[in-house]
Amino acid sequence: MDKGIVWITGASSGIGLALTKQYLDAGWQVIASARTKGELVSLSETYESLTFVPFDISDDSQVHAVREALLSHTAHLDCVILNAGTCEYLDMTDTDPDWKMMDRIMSVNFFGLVNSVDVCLPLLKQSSRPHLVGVSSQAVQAAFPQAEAYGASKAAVRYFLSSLRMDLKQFNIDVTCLLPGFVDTPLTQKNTFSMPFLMSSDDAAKRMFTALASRPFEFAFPKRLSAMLWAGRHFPKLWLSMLAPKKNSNQ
């Protein structure tokens, strides 16, 4: 893969930092995003190449400062990944369920990453081989149970990219959307379900890597788990028969 410049949104932790770290190591010239340093604190004391800015995705009053913010360290960005989310579970067995939950997720995993295109956009136009890469979930290829406001702001970020892969193909933009399965992050290890083919942020951080370097459309793994949600959409009374909640008595 060429080296350049990239820029990864949520790259404090968990998936981003790994793809933070994977980048440093091949020789790239990386420009972190998040609300905060977190663990980005560590890494900038052993790459220079490493640039943190600021930028909460879900505030679109931060567009344009965080644009500049990125100008002022480079005139254009040859590869952008966004992966900045978040995730909530929606409890339909509570007497009040919080649906205000799905302006939460909505607000970060989908209209933060469109903020974040809108930052972005500019950057990539003046690369001579430029790279938008979103990043959705495998939980879009199969429904989940309390999984609503999660899996539909992933499915709006697949067909957001899919759109957008159509009308910046005139600019010569390759869009690509990352669809991982379970993977071990501060997010995923709140999670009280099992979690089939879980694996490290740095394994998937590496299979991302490597699969972008051939600029796919669409990229899902591992392959075990994409083999078992094909099952779920084809066999949907089966997979509601096995996943759905079993009826409470005191319901």
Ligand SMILES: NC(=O)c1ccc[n+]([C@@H]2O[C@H](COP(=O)([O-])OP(=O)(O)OC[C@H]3O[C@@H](n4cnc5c(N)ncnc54)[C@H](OP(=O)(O)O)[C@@H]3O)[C@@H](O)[C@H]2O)c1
Given for the second form:
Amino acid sequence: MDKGIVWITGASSGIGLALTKQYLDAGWQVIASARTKGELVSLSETYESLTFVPFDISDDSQVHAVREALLSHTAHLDCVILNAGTCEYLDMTDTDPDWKMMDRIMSVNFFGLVNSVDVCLPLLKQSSRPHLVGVSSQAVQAAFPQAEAYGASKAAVRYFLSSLRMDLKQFNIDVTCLLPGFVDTPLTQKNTFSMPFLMSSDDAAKRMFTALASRPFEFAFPKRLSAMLWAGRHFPKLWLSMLAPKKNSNQ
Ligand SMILES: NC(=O)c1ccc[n+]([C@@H]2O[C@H](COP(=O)([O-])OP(=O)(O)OC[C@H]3O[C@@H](n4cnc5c(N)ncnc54)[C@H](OP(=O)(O)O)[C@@H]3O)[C@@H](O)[C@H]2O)c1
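For comparison with the form predicted on its own, kindly provide the form predicted together with the ligand.
Let's see the whole complex now, leading with the same chain.
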């Protein structure tokens, strides 16, 4: 894969941190963003080619300043990986469900990704071979209980990227949507349900890095989970009976 300059959001933990290591080890210059430095503190002691630019992606008032901060390090970006995200689950057994969660999740996972595109587009246009990558989720491939907010935000990301691919073709910007399955990170470590085919963040980052070299429109992995979700989509009644929470006798 060509080496160049990559901007990675959500780089302080989990998948973003593992991707940052992948790109640094492959000789790329990495500009890493998140609200906090987290585990990037120790990485920056090892790699001179790593720079941290703080960014709360949900805050659109930061867009101009973050673009200026990126421009102080580089005039162009060859690759951008918009990975920052969060997850919360809606509890319908609650007498007063937390519907405000829809706002919180959309403002990070969807509008935060849109803000990030706003930040980086002028710098991508300065690259000779630009590549814009966004992280959606395999959760969009079939319905999951309690994922009303998370699943909707990631479905929005997927559609947004597929439409953006059309509009950025005239600028020779390739657009890829990544759909990871379950990855062992702080985000999933709070899950109480079983997560089939769970991968380590290093494994996931390696698969993403390798797949991105050929600039696919989409990359969903692992394939075994894609097959399971295909069955869920094509046999929705069976999927519902398997996954829908059972009625509690106290309700
Ligand atoms: N883990 C999985 O199984 C899985 C599966 C499919 C898709 N994904 C997606 O993969 C991405 C990474 O998830 P992960 O599992 O690696 O989670 P993670 O370990 O919790 O990392 C999330 C990253 O996003 C950053 N972030 C969160 N809110 C932010 C905000 N408002 N502004 C800027 N940065 C923010 C966090 O940094 P700060 O807190 O320092 O800001 C952190 O670096 C997410 O988009 C997630 O939805 C994960």
